[in-house]
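We begin with a single chain expressed as structure tokens, specifically the form predicted alone.
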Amino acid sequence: MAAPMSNVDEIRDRVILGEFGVRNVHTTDYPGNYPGYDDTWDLEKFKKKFRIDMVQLDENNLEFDMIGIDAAVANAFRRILLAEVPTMAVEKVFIYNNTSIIQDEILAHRLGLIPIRADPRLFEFRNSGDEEGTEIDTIQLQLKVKCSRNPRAPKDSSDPRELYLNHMVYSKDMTWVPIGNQADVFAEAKIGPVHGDILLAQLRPGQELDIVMHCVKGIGKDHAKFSPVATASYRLLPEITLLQPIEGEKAERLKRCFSPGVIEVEDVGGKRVARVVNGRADTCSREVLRHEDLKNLVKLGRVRDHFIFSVESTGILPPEVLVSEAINVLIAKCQKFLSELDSAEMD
């Protein structure tokens, strides 16, 4: 349970979830807004307050807390992750033969959305006027599959998996065709689709695909296929305050109003008493506010400058690398802005 806050502190630092609305949603920490508060931006004060806490990390998912910043900066970071961290994706599809039932443009679109395992930091952006790719800006992939009947299939079988060979075309059938010296430079890179089990098409005997693809470097702002994340989102840290002890049957009902693990009922001196265990797990459903005898015993809020980030990578790059690259993009934007200011002052 959090310590009591003054009204001004609450307005500045907390978003309050009420029964019929949400209060304190606007930023008010700018100079002169509240008497007695010095809200001028100070680098030393920011460095003292700002921190990043790693919460969970695995192969494709990262959760971390970013504390001590404004929502505008947090959202800029999220948008950079979605749209401005470059990746490699299929841009040009040369279809030499497609006798499947899938139209050329649909097949090309499916190929474009397949995540390609290739480190974009090792490649250059391709110039818009270039017709032919080079080893420094293009990855070439080939898809060549032909379906035929299985001569060893049981006579009474009706299962396509037994009757036909190569009737299911998967992303694993896309093979890398090195350009120039790529075979030597990227010998250990294992360039190709991130996932080999993505279904591209189904064929029948006599049908075939003969396709060459060119992958180039791009950003999600130009096309969603270049976005390196499946999702990148943030939410404010929930804060649940019990205004007075809640015991017995009320405590049990209070526990059911929140997500599992948020409220626990403990035995204290022979009484069943509710306690906030993990406010972070709350989904802020405000279910407790539907109960007349409980809604005035609980205060629901969110910490304004505590952001819980969730980053899920498509598998092209690890999530911690994506976060690092997004920070580099943000730094480059700031440096460009400062240089523009300097040039404007000189003019």
Contents of the next structure:
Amino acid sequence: MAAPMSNVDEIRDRVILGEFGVRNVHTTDYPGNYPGYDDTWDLEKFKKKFRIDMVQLDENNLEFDMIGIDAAVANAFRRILLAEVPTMAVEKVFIYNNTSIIQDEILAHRLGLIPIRADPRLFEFRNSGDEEGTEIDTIQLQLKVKCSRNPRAPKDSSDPRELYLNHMVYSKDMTWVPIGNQADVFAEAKIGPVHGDILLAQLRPGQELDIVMHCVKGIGKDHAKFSPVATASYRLLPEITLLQPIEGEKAERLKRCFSPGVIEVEDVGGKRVARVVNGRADTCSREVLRHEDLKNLVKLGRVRDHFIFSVESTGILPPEVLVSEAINVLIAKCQKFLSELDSAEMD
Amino acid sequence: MEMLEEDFGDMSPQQLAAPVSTVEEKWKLLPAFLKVKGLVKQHIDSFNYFINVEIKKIMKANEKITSDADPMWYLKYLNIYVGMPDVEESFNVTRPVSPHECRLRDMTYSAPITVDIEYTRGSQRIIRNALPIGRMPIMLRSSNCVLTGKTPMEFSKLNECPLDPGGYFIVKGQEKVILIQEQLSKNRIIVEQDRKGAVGASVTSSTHEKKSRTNMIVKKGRFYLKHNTLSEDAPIAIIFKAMGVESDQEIVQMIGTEEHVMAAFAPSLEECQKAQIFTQTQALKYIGNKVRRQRMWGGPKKTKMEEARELLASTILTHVPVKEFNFRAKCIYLAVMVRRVILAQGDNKVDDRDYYGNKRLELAGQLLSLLFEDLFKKFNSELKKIADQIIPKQRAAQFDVVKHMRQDQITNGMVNAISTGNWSLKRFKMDRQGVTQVLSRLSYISALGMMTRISSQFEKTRKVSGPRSLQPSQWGMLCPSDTPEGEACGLVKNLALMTHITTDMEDGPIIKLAFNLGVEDVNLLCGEELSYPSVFLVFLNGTILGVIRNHRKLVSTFRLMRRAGFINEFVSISTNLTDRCVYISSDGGRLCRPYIIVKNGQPAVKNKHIEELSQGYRNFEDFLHESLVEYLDVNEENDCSIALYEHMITKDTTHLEIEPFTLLGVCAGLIPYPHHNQSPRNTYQCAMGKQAMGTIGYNQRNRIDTLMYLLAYPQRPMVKTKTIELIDFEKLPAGQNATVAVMSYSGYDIEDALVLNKASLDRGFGRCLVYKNAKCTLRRYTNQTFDKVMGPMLEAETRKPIWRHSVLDADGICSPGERVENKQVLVNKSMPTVTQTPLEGSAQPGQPQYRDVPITYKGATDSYIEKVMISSNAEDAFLIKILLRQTRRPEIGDKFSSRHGQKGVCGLIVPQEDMPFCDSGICPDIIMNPHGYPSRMTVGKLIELLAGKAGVLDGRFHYGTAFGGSKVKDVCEDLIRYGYNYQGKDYVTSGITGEPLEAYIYFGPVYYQKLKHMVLDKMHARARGPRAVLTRQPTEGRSRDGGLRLGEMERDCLIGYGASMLLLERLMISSDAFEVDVCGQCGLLGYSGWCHYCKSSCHVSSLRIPYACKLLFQELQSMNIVPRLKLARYNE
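Output the form predicted in complex with the partner chain next; the form predicted alone has already been displayed.
First the chain shown before, then all remaining chains and molecules of the complex.
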């Protein structure tokens, strides 16, 4: 059990989950806010405190901890990940023929939402008013499907999968049509939809789709289809403090109040005593507060400057790249701001 | 213990020991019921009865036509049939037609009515079979509709939705519903109090031929008969005497010989005495003098006495049959009426008009049969007239009536009545408007809701609460929630889920059965037996059948016979202990619903039956036939003891409710947890569910409707109800499951406004499609000219179509897939300038002149052309229909609502990164202000959110069925299992600051409906624009691009404020300012500086007045009033 925190330390460093509300939600460590605390911002101090720990990384998911930073900055990363890291997405749809049941606009909307595998860093933003597009700002995709009857279908079949050919149009049917030198430059890149199994439309014999799409670079602020993440969010590290030793039946009950693995019950001298093992695993359901006899024995808190980030990529770019891209965007913003400040001084 | 003994006194210990087993899943009877009966079965049943049975009866009643000109000539109908719907392809070639074809081609879905006739031509007797006399619009899914008995596969071949309930007509391409009409029941004695507190009785008697209303009133203790045909109220004793009961003793015997009854009736006898009327002749003479003269049509002239006798026999209390002037039955009926009033006077036992046992519902079949009978009679009288005219004239060819049988009269009569909704039958003095309505196809629910709607005959403007308020007897029959707000509140109602409406049935066997069961025929009684305390009167459909000594045995045997299937399951029998009567009803229009029979404290339906039902070995009919379940109508319901649940069964219980949630109707059935909501909220949702967009049927993409709203991505609700499953709402949903955070955000959420997540909208939330159509017909005119469609006009230099014609194909009709802008042409139609046949003698021009009458697109936003249909309509004119489509994403001002009467408009659209998010990274789709809850008390919505959240986590759907559904406790335990808060309140971080919110936020999915009211269709503003021709003031209304009125109250404000120049500017300069020349001398208006009155120009000055003012002066002048303007210089 950690040594009890001083009152001010708790206000500064912890968010407290009460029964009816959250306390100490705001950052208060402004310089001069607390007597006896030096809250002036200092790069060295920050460097010492600041840490990023990678927790888990796979193809599409990344979990990392960002420790020792203000909520505003952590939130900035989250916001940039959602809205300002550019990706490529279908923007212009040229429908030459669509005799399917699905309406042109709805089909175009569906096409737009499909993640396109293409490194947006290798492309430019398209200029406004440009309709044609060039090799540096446009990827051209084509979707040309025609449904027909399956001549080899069994006579008595009523299953559309056997009766018809091409009756399900999937995203894998979208093929890349390189423009200019793209065929050479992106030979390795396998440009096309990230997932091949997204159902776009269903056809019946005689119906066909003949569509050319232009993918352009854009950001999630403009439209959610450009957002590179399925979601990006963070939570604060939960911290559960047992104010008194909890034993016996209560300990078992306490264990059940939290997510599995948070509390373990150990044998200490023949007594079953509860111990916080892994506060991080808790989902903060606050179940313990519903138990009249337990609610005053624990303190539920969260560490104010420990952000557990979770980034889920749509598959266009690996999540770690997205995070570094987000950092680049923030750096670019800062530099722009600095240069604005400089130019303002010039006037 | 004492109470227990009372309850179970005479039961054996074994019986007592047996626990009342709960029948699990007895709700499964409900889908079985709906499978047999369907939601609109009442319409279809009644229509089927009409075209298969009633129409033959009507024919039988009017079967012979004779002519006054030739006694040998006659026409006799032998049979009548209604065929299958078809269209006439070319002359005398017909082909079956599908309902959808009629919808698309603006035709009527109708079938020929054919008759077999026997008639004379000259001296020959001829029999002709299958002769068409007109066409009958056919109700969809009725016995003669092509859709009956078809599989879903065949439905799709006919472009029809298998989930569509049917029960409506297609007339001129429009879907029309004949609403169920509610009325006071016919042929029943209703004792009521008038405004002064006097008790009286009234009977509305109705037979096929006549309809009349007879009243019995009390004036100064004397009884009078009041009738339309009598100019004065007739003393009742005189009526008795006129009907042949001359002895006072006999009259009193019939009415009753109790002391107080005799005392109450004595003054009436006295009055008769005073009038010196002792014999039937005298009485008839007396009445004959009071008969209102009726216009005579033909026939020998009658004396006043004969007229009076005729009146008593046929008009007064028409429903009591009088054969050969044997008034016995009618006298007894009248005596019973008098007795009822006398008894009611003492204890004030008046009948309740609003009681549903006293109401009958009139359905499509009954209304159509009235109409058809009228038309058929007219048709026959027309034939007779023609025969009378033609037969006397000697012709080469003999008179052949077949040549004069015109089909259009009956056809047009039926079609016009259904398409306008005006039911005017002179025979019954019936003139009703709005009997039919266009089937609303906003959503599947709105169409279904319309099929169960009941409209009351009551005047909407009258301010009485009785007919509008909820009647206890409507429990289980009519939905307590589904009624509109405002003027029609409580007058328009909806059927509950399990209600069935009876159709007429044969009463012959019932009479026979009743007599066999010991009922003593009323005609064999002397009269005094009627009032014996030992007997009960037996009524059948309002007429007195006789008396019974052991009424209990009669009722129980009767019910036994019904359960055994010897008589129709819809015949009801009930005892009325206060009136000492047994009522048997077999007439149509009664409300009834099925119940489980309880015997000896045990429900007849056991678990094994339900098991067999779910395995498909049994259907609902089997339950009826094996007397496990029976139908009870409102009157019989009151004679039974019905337990709501098994544990409420006592020894007196006779029936058990199948499922309590069936007391709600279709629309209220959509609401999850309605029993937790404040009642008006459920009513609001019933109104709003009909405006929700979604899907309207499997054939929605084949329809070309004037207006159709569809949702791009409809979802089935996370929290469903049994009703939702039963009516297949899940297959045709109207709404989406939105993740809702109940919190305040930004201040743009006050007054129920919602904050929407932009990313959700980007991904398709609330996206809808709006379809509209444009129509045009190409006609052929009498002078052999016809409309033409011209190709697009080309620009001279570029040889490209001009902008207005840019969407046109080479054939002059727009092509599918094109985008049309405002004022572009859809069909480049031209019409000949001269369409009338030129007068004889005038020269025929070689080439007709054409004038452009293009069909243009009007709309603030562009549309796409979905499809173009080219066909022909019933009049063989070309018909071009164009379907236009718009896709709309929600914007600020669009209206949304949950299923709990909580509507709100979108107040703000917020980017996803600004939205709050919970620990698992979920952002809400909708943020709703918590102030919506306390005053509305929609606890159901709170529970829906919890159940929805648990369902999402668990991967299953939860039930929010009324009086049942998933329990809050179980649902919350689920939340805990998945690591969420028990109360559904999550720890949420602000997306703007990145810091946690101080409050826990109630967070989870709620089913939201997008309502049809969208900003795009409503926004309106104008600077300059069109003006009305007469007044030169700006036009009114959005559709005419009208101005926004500065009304009286606004004007008052400006006057109060003293802003005179602003007033002048608003009311004149910006409206209808007009320069007039006024002569200062005569004060009249002049013209171009010249006064016509003074013939001079010296005093004419020019001033600006409103044009409306000038118009007023001129109008006054035209009615000989001279308004004169007095002019003065402003500086003098």
